[in-house]
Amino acid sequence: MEEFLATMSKEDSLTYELSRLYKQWGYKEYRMAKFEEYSFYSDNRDFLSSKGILAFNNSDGRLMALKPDITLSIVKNAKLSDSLTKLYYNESVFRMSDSSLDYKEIKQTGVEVLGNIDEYLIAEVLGLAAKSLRKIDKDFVLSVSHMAFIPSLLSELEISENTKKDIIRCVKGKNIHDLRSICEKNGVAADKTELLSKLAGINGKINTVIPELCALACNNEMKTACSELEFIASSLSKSPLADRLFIDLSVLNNTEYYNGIIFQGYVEKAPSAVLSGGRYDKLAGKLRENTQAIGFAVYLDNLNLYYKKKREFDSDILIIFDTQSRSESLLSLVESFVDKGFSVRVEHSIPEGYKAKTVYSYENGALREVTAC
């Protein structure tokens, strides 16, 4: 199996390994249509990370769109029952590039759980997120946050929505100086400003930071969140992945859609998050009444750039034969090598830059080993 995966690109081998991981944990593969009606995504544009939607007119006149998001489609179309709906997917989305006005295809794999979300399921999904990151690189960090802290505290303040957005930008950027300045300018009480500053500055391993975080909890939402985080930390405490989980309240998502746990995953060689997820009951409830949901996506599209595989050989065997000679037995010889597990390429001449472990010349119905390339 290792040799088979070694021949694949990072993206392809990860797709295989992650699918296998999710199946082992009881998740069922979900396949979806490439298109949805444009109005569906337009109505939920605020949820999309990219505001551009690639649209076209269908043969029946309807305005359709290539999927810019998978979570929306799953919540809308997945079959629900009294039991949990636990799904994984390997799909592509189409989004506008941050650096240009061009659209690009982004390959994703991930999991979604719809149903009655409890503390165990949250711990399970976080554990799967950590395991997914480890498949990419053993040197990874999973940053965990909770929407009950910064957003719930901001909801208590009598300040404008624009001011709240400015504060959230400061929290995301860990800009405590400007955060204090904005609070002072807008009449936020000194004790609330201090609490916001402390919450925004919290960052550390989950087991180490939780006591400090819970000591700052000042309302019921925060206290409930602390209980949830303590359960997660306890559930994952015996896992070797526990040291890779960090609390970082600067991780924030849209408060109109997300609630509870949110998280982002990073690996050593990639400059930005390669995994993102969280609990999104507000979005799920908007599309399917009384539905709770949690999930995450792994972004595979750029991993081949950051994790280039250096293969010593292009194939195990290269066979060169003269087109002027009879070669009736060549196909059976190639098949005999393939049946033994070797990779084989047959050519009329050695391709430029090609490397093989062994090179044969096919002459008079037999193989003769020649200098390796």
Given for the second form:
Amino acid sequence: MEEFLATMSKEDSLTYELSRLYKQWGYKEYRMAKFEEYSFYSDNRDFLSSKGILAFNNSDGRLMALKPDITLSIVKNAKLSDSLTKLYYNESVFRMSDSSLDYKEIKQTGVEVLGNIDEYLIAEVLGLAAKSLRKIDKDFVLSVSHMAFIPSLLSELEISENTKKDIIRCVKGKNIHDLRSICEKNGVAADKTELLSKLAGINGKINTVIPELCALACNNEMKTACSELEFIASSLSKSPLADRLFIDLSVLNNTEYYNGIIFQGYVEKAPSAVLSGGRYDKLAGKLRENTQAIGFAVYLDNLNLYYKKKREFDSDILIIFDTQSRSESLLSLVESFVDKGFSVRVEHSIPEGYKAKTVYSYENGALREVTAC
Amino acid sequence: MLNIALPKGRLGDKVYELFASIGYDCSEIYSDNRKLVFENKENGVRYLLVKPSDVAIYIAHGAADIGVVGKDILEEGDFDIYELLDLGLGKCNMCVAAPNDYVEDFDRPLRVATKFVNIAKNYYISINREIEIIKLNGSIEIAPLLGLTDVIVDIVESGKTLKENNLRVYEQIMPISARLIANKSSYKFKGEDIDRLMEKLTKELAK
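Okay, that one was the form predicted alone. Can I see the form predicted in complex with its partner chain too?
Time for the whole complex; same chain goes first.
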């Protein structure tokens, strides 16, 4: 199997490997239709990472959308169990692409847990996110943040919503110099500015940075978050993955939907995050009463670009046969190679640019090795 | 190895001198040739010389780890990058400029010529003023003189070009200076190297 996976593209092999990982952890595959009513997505537009929604009219005139997001659809439609609903998916989403400036089909895989989310589940999902990243590249970083810090501090400040947006933009960009000048311009107290700057600048391994972070906790929300982070750090402390988990409070998501832990995953060869997730009780509660949720998505698009597989051979064996001669025994010869695990292509002549480890010509009922191409 | 994207031109020269002064020199950069990539393995740096407006694009796509770019370019684009330091070099202002005798007519949308379309749009949204934008790529100062637009939105350094064209600063939008930026993924994996460079830069700039 491993040999077979090695021949697949990064995207295809990951789809298989991640599905296997999630199944091993007891998650059930969730399948869904490619489209849903447009109004559902337009009502929750702020949750979508891309603003464009590809819409069309169906046969009865209803405006439909090709799914721009999977999480929304799962939270709305999944059949909830009495206990926990643990799902994984391999789906396509249709979003506006930054590079092509047009809609693009993007392959996504991910997990969602719905129900009563506790600290163990948060640690399990974070662990799964880290394991998913390790499947992509052993050199990975999972940046972990918590909505209780910077958003809760901002909610205490008497500043306009636009100023809060400007500050959040600075935090996301680790832009402390502009953050300080915006705070000063808008009359934010010096001690709060200092605290915001320190929180935004925190960046270190989860095991080592938590004491520094918790020393800055100044309200109950932050203190609860600290105890949650301490539980996660201690749960994962014996795992080799722990070394790859970093606290980075510059990771921020929409406060209308997300609460609690949020995270983003990076691998060395990709220039932007390849995994994103977090706890979204606010969205879940909006769509399903008394439901909490946590999950993440792995963006498989572009991974083939960053993790190119060098194509050595198109197949193990190439057999050239003459159409003029009788070839009754050829099929059984090919089958015997395939049964032994070789990939075989049968052709009338060598296709242009084709590479095979061994090339045979089939003549008079027998194979004769010719110079490899 | 840190890949550093520098803007070609005066600002790039100043920034290189600053980097060289803190131990990231690459003397080959002074050689008179058309090369755009210069490397000093001992210092662990590779400089890429690119068009100023492209620096942030190279960084956002991970073709370079860090770079130096004007705040105007960052505000005009929407780049998913870290903006780590204000280098305080290349200081100027993004301004609205108008003819010396200009009197604003609030009964109609304001006509604005600029190459900084997003900056102009965002500024006028922030003050709730309806505008019509005409995007130009150069010699913006001519637009109000020919009656093409009422005002321009552009970078003002000394104000000399405005003065020579009978224009004056009408409103100031934001101060501009060179910023050190980093690719988000690079910062995760080369954070220690980048932080070390930042620390040295901060000390040098404080002198």
